[in-house]
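Next comes just one chain, in structure tokens: the form predicted alone.
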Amino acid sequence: MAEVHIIGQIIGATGFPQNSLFCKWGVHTGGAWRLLSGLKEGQTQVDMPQIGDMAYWSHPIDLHYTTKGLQGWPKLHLQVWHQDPFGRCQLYGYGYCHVPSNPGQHRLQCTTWRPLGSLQDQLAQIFVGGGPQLRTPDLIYSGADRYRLHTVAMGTVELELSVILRYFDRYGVET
């Protein structure tokens, strides 16, 4: 079977309203894909930058997949969270990006968004915290009902990924 190695890191995030951020991430693939080694999901540490806007995580990603076909190419889905001084966590944004299909080193920027909610939800978020969240996180990367959501743009997550393809030429796929 053809193999894909994804090696890299979630560098950090910028453009969010407050600092003290962390990121929950995961990889979604189609049915023809099988994870040989690595973690399919994870979470970074909380970073509270002293200077500047960028929260640095430098969180490693190391995945090794085998596949029988190209359908369902891996996608990274991200959730950026804010942790306040009392340890409460609030969702700041959802985002996803496709893992590049050509081999080599890639620097990606993943734009994030969050559900807006009603006027009552927005007022409650200002005074109490929290905010609307997706019931099913599958909407992040599927897009099936995402067009009906009212959202607001948030910050950007920066990633650095190296992609290594192996045995694709044996299965008639040109790289």
Given for the second form:
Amino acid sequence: MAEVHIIGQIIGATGFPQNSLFCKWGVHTGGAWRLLSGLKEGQTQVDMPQIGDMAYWSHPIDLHYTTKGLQGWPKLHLQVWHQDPFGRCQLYGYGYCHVPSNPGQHRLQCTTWRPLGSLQDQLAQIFVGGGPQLRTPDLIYSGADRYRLHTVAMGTVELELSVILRYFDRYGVET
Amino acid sequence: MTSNNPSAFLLMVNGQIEGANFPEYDDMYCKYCFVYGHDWAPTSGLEEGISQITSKGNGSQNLVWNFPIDITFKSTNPFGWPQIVVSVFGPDTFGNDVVRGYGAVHIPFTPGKHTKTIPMFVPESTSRLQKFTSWLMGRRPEFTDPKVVAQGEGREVTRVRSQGFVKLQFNVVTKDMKKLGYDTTST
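What would the structure be for the form predicted together with the partner chain, given that what you showed me was the form predicted alone?
What follows is the entire complex, opening with the chain shown before.
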């Protein structure tokens, strides 16, 4: 069986309205994949940058998968949240990106979006904070039921991921 | 000296901690250490080190250490790939030694020359009172073990402030990774 190592970091985020951000991340795979070692979800630290606009997390990702098929290639999904000085958390964006399929070091920029509520929701959000969130997070990485959603663009999350493949050439897979 | 059926591969890293960019602070030194998984073992070289104290030159905002790194690892599995954890320390207004930043990055995976600039962050005090007393007493919040920065668990409860960057250079050589079936670059 072929093996895939995904090793890297969630570097940080930029382009969001305010700093003091953290990120909840997870990796979703198809049925043919099995996680041998590593954590497939987690939450980063909260960073308030002193210089510049980018919030830095430097959160390590180290995953070891074994697979029987190519379907369901791993997808990394993210939720960027903002923590205010009172400790309340507000959703700032959802985003996902596929893990690259060729071996090597990759720098990824994952764009994020936020659900837009009705006019009353938007007005309340300006004063009180909060805002609509998805009920089930799998909408972040699936395209099945999205047509009813109205969203607005938010910032970008930067990641650096390295992919190491093993035994893919034995099965005739070209990457 | 070729082995036909190697059981482990080698990762040889050399390079330097070139310097840092901290706009607000001066007179700093750094410490480095390596964090790696259970399948890895260092075979030669130093696993930790402390550098000299450096100051910003005239007209330049850069702090230069030029501090050498040289280590070789042996492993059977890429899981737990080594990371270098860098901690930077400097004096505060009263002359006490306080931490100015922690940062971590994986050793590059592909053979060759690599330059990495890593952000450095410090833990934040929980309340304003604690922030004031720690400034007064010279005892800032620190991580009890800097290796926490290289791990993913337990980070969700930490609040940090990023305040500088450290530049590292690496030269990486690997041995027997291809023989064991691992592809680190596209062919």
